[in-house]
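What follows is one chain in structure tokens, specifically the form predicted alone.
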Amino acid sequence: MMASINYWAVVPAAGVGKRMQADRPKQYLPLAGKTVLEQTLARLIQADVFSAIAVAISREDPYWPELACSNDEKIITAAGGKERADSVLSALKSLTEQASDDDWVLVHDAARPCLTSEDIHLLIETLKEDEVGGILALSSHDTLKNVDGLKITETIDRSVIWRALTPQMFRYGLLKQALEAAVGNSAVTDEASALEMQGLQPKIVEGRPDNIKITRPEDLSLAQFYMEHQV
């Protein structure tokens, strides 16, 4: 009898969010009556598919212990690292005693609080039989330019360009191995890029355009608008 496959979520939340120019990391800014991070974790919990959610938090973080969700039975706290990949790897290691290599891990940005259960289930249903895994992404509707300084050097074929979103879904063992091999490599800006460095080709699953990442102050009001209008 085959062992059942479990699904785990990982949320790297050790960043400082300098572009927000706020008095605290962006994941702790207020959004619709809670913090951004609380809203994000609530969306993952609501999907009702994860055995646990590992959240990577900076060791000097004074805000996380104050949140009620830090004590949620579904949530495991891991030590955050210097870079995103370090935090994700730390969170994966916190699951070592529970997760098997064939289990699936969905890594999601702390600053994407508008994720829907619909997109989580779409990603899982599309990729659960895949050998590698893949990511939510959006095709590009804008005309794209290559630039040198502020001068345009060429127009890029947008039909082959996709914007990477999260969650990004990979087998536990494969993702852990890829991130361990990529430690210290600045080219690894998301989980898919670590898999790509191993010669693998993650799949694309088209997600919703309202799954925005909060990076600038104006994004907070846009996120609240989306959350109020999602069905």
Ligand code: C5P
Second form
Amino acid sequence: MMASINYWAVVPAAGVGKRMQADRPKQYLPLAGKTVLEQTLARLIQADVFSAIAVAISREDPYWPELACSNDEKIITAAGGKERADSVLSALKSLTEQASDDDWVLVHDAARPCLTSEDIHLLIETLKEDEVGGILALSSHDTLKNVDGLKITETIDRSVIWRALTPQMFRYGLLKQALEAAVGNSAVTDEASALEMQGLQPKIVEGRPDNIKITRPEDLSLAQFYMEHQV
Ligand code: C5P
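Coords for the form predicted together with ligand C5P, given the form predicted alone:
The next block holds the full complex; its first chain is the one shown before.
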């Protein structure tokens, strides 16, 4: 009999969020009665598919131990790293004892608190038999331009451009290996790019547009609006 496949969530939450101009990292700003990070983790717990959720937290983070969810039995704390990829790798390593190479890992940004169970299940159902894995993504409704300074050099064919969201879903062994090979490469801004560097072609699964990443101050009220109107 084949061993059953487990699903793990990894949440990089060790960034400082400079573009928010706030007194604390953006994952600790208030959103609908909790912090952004608590809202994000609540969404992952609600989906009811993960064996555990590994969260990468900066070593100098005074806020995390104050959150009740830091003691949740489903949540494992790992040390964050210099870049996002280092934080993800550290969280993956914290699962070494429990995860097997064929298990699936869904990596999700701490700063995307509006993720729905619907999108988590869509990603899993679409990719669970896939060789490589893939990511939630959004097509572009706007016309896209290449620019040099402030001058347009060309219009890009938008039908071939997609915006990478999270979760990004890959096999535990393959993802760990790809991130280890990519250490120090600043072009690796998501997990899919680490796999692309190995010559692999992750798939895209069209996600919901309300799965926004909190980046600028105005994104908080937009996230609150989406959370109130989600069904
Ligand atoms: O800064 P950006 O929005 O691209 O960060 C995406 C996610 O990666 C955030 O959840 C952030 O906390 C996390 N991150 C991390 N370790 C870093 C940098 C970013 O866990 N060194």
